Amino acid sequence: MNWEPLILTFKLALVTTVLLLVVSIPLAYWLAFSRSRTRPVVETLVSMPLVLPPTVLGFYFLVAFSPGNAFGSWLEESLGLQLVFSFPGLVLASILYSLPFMVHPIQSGLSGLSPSLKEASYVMGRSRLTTLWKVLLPNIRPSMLTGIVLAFAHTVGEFGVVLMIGGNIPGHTKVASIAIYDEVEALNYGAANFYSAVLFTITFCILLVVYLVNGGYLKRFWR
């Protein structure tokens, strides 16, 4: 059995989740507390992957990042980045496609905090950055855990976006979801079942742990 698609899938999910966490915290903070008139527009753009078909996003990513396009040509000539049919392209597309799954739980957690937390921190002379990292984020750990797990699991299950932008290159862009599709087309149901069972089991265990932690079941068990 070829383990490369599974290894590549979880590598993609891990890299995407880490980068998403870095990007989503300041974005979620801004969406939670900003009074800017552009906030509804930004919030709409962040939420678009929830309703758009993955192939639509994948098509526009493919067009934008293609060397035949002005932007894609500039990326390749100026920065040496070839995003089409490459792992970095998969990462960037996955970040944009999974963005709402990380941003929304963190934004919801921040919005639900009492305003007195921020006010007390500011009164004590702490900056906004210090308040965010040492006061606000520690109080929304369940929301952050939910966002991390949802983004990871969503990236693991991607198909349309990764197929459009990455193609089907073994060892480089052929993730597990594409491998399952290939095996089904070849009527190799044993291999397809193997890939599917591994993804099902791992994602089920991850989500179960999140519900146990957020629901306080583990604390009750150890008492």
The other form holds:
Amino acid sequence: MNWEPLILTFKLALVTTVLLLVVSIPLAYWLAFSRSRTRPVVETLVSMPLVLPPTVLGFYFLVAFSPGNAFGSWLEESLGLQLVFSFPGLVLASILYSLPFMVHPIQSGLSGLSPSLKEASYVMGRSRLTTLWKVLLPNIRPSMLTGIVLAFAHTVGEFGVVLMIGGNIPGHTKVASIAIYDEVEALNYGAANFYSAVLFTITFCILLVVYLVNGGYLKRFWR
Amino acid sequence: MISCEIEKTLRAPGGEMKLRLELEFKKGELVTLYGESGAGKTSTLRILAGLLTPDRGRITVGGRTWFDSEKKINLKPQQRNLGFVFQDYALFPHMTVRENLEYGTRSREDKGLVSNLIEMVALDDLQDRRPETLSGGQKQRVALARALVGKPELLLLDEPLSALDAKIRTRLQDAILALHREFALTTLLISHDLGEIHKLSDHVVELEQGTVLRQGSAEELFLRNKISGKFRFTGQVLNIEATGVVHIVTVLIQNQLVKVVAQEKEIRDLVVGDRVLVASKAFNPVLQKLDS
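What would the structure be for the form predicted together with its partner chain, rather than the form predicted alone?
Below, the chain from earlier opens the complete complex, with every other chain and molecule after it.
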């Protein structure tokens, strides 16, 4: 059996999730607490991947990053980045595609906290950053876990965006969901079933763990 | 000396309200803000703390300017040396009692103060517990101790005792008074309870619709006819009953029911729910030791 597409899938999901967490915390903080007029616009943009067909996103990526146009060739010449049909391109597309799944839980976690927690910390002389790190984030651990897992699982399940911008290069951009499609087209139902069953089992386990943790079922084992 | 002269338009559920205040009080005083809900009491505390920015005005505390709209000075809450006890206590749920206090320390010597404070508010046995496992009165003690860790110049208490029952209230009033004296604090407190105000405050400010309606000592404010009686309590009218010539008024004082005989003219503008003062002079109360 060829494990390569599966390994690539989880590598992509892992890298995407880590980067997404770094990006989403400041973004969710801003969305939760800012009273800026541009907030609704940003909020809409973050939510767009929920409703757009992934192919739309993929198509624009393909156009934007193609070495055939100005932006794409600038990226390639100045930064040496080739984002079309490459792993870094997949990561970037996945980050945007899974953005709402990470941002929304963190944002609602933050806005669900009593404002007095933040204010108490400020009055005690602590900066915004310290407050975020030491008071706010530790109190929205369930929301962060939800965000991390949803983003991870969503990236694992990606198909349209990957197909558009990644293509089907074994070892680089051929993730499991594409491999399944490929095998079915080639009438290799056995291989397709293998990839599918592995994805099914792993994602089931991940989600189960989240619900167990957030539902408090595992508490007695560590307290 | 703390002086505060501010203007702020507040957006309340019932429309806009203009908060326009001139307050001045001495260092070491315990001042109570009193008034109906929506009168601007909490907003006043939040403005002093720097959590709400006034439209215009000045705030100076002990010679230092905290806010001045003309000179464009507006110290952040972090730069104002104050303690704030929130109505919902705002204890950090993921920290133990001791960690909650230590979060506010700025130097090593403050760490020693943490132990002192824990002892002063009798939290020794609870210092490793999380806030969720504490009762209301215990949480309130933690919040109070935590507000004092930074050795504040000004202590602001937003209805600190409103959620507690009468017995714990009395104990915590004593604790507030003791800490106020021990740390030579200037304290600003919001309260609705006349008994509490009478017991704690040096000075009372009554707010109405965002402005100061009256201010003075508790007695000046709440006693229209001055009575020099030594034997007096404040309470709440629970029932007024006519029995021929006189009326019997049932009053709740602390958590005891007391029946008081009243003349027609005394109850004329009295209705159930009113706060009253029960006082007596020129009689000899009976004193009897209680078995404890």
